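Presented as structure tokens, the chain that follows is alone, the form predicted on its own.
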Amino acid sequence: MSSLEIRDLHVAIDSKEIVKGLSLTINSGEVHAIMGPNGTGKSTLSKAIAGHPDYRITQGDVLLDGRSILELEPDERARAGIFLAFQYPSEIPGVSIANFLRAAVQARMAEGEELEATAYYKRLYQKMDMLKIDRKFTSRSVNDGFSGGEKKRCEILQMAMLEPKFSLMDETDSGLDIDALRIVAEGVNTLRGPGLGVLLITHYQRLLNYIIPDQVHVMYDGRIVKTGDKSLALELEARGYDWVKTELAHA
């Protein structure tokens, strides 16, 4: 079993501290959801774990299977088993999904080891069939001219091919209509299992109707201030976040 342990993490952008002492442990096979109002540091947390250079960790640690990853470059963190699904995936005109994924899979192989084309396409098509993605999708340029749902579906396919230990999904539901949300959720649920831990970052409870989390955490002012099961997400949907702020003020 793998573990991703975040210990007393502090993250700053320029001179402003955004994450202010956050601790959380996710084990493989678990799905954790982080909810909270805008500006609380949810996306900052995911990008800092993945190694985005704009986010500076000033204190604390992130351990993957007991080893700190803070000295690793972003590509090294990815090879170690960290996957980040972006809120706004980039477009890469002229690079087909098939070639992009082939390069990504090759990059994770040992030096000198070559990816065999027939085996690669067999595995790619198996994953696409599992996720109910039309095989013609692979000839399209990465995210170029894609709808919001197609972009997120492309990221689910990347996750399926790279088989990370932990997937950080930064507001995967952003910009999706209800049909696209259902399709993406089905993809995540298909990949869900004992070998994958998931951190879902979302504003809204609606995503959690389809991807049932093991734990729900409320993030406010750079910290996790409340933890519960799915019923906590339903309470947030009904009452908003003001009651959490009121509880903190009177604590």
Contents of the next structure:
Amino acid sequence: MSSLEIRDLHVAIDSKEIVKGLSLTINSGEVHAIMGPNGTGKSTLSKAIAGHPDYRITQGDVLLDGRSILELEPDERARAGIFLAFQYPSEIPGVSIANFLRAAVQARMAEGEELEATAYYKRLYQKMDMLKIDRKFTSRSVNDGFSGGEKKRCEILQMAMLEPKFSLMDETDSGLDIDALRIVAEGVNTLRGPGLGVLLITHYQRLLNYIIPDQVHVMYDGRIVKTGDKSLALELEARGYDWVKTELAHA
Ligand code: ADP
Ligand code: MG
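Now show me the form predicted in complex with adenosine-5'-diphosphate; what you just gave was the form predicted on its own.
Let us now look at the entire complex, which starts with that chain.
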């Protein structure tokens, strides 16, 4: 069993503090949703955990299984089991998904260890069958001319192949159409299990109709201001974020 503990995290971009003391613990097997209005720092949080160099952690810590990951480079964090699904994945014309994933899996292996082709394809096809992805899909160039839904499918397949301990999925304001939403939901529901923890960032309550979270956190102005179960998402849908703001003002 693994844990990802975010402890009193403060994150600044340039000299502006965006995340202002956020604490949260996710255990493997759990799905946590973070919801909150635009500009609240949700994407900043996920990028800081993944190790994006523009996002400076000024205070607090992020611990994977009790050990701080803040000194690790982004690729080392990935190898330790952190996966960041991109909100806007890059297009890589000329590189097939099959070759891209092979390089990604190889990169996570120990120095001198060689990924064997037949074993790789066996595993790839296993994952694709599990996710109901057509075999033809992996001969296409990574995200090149993909629809929103296909990009999401590519992210989910990466996640399935890399088998992270914790997956950070930032879906905020990406204008997910219903097709993309369904693909993300089916992917997460297929992959969720005792070995995976998910931090699902969204401001669509809709997504949480398909992925039932164990906990819902409301983020506002760089902090988590409210935590509850899936009914909190419904309450937010019905009452909006102003309700949380008003409650805060009177707290
Ligand atoms: P959310 O994902 O909740 O909408 P973000 O984390 O994207 O919020 O943004 C929080 C704040 O940080 C916003 O005011 C945004 O303008 C600012 N911000 C985010 N990324 C950058 C960046 N790379 N450079 C400068 N400001 C940024
Ligand atoms: Mg965002």
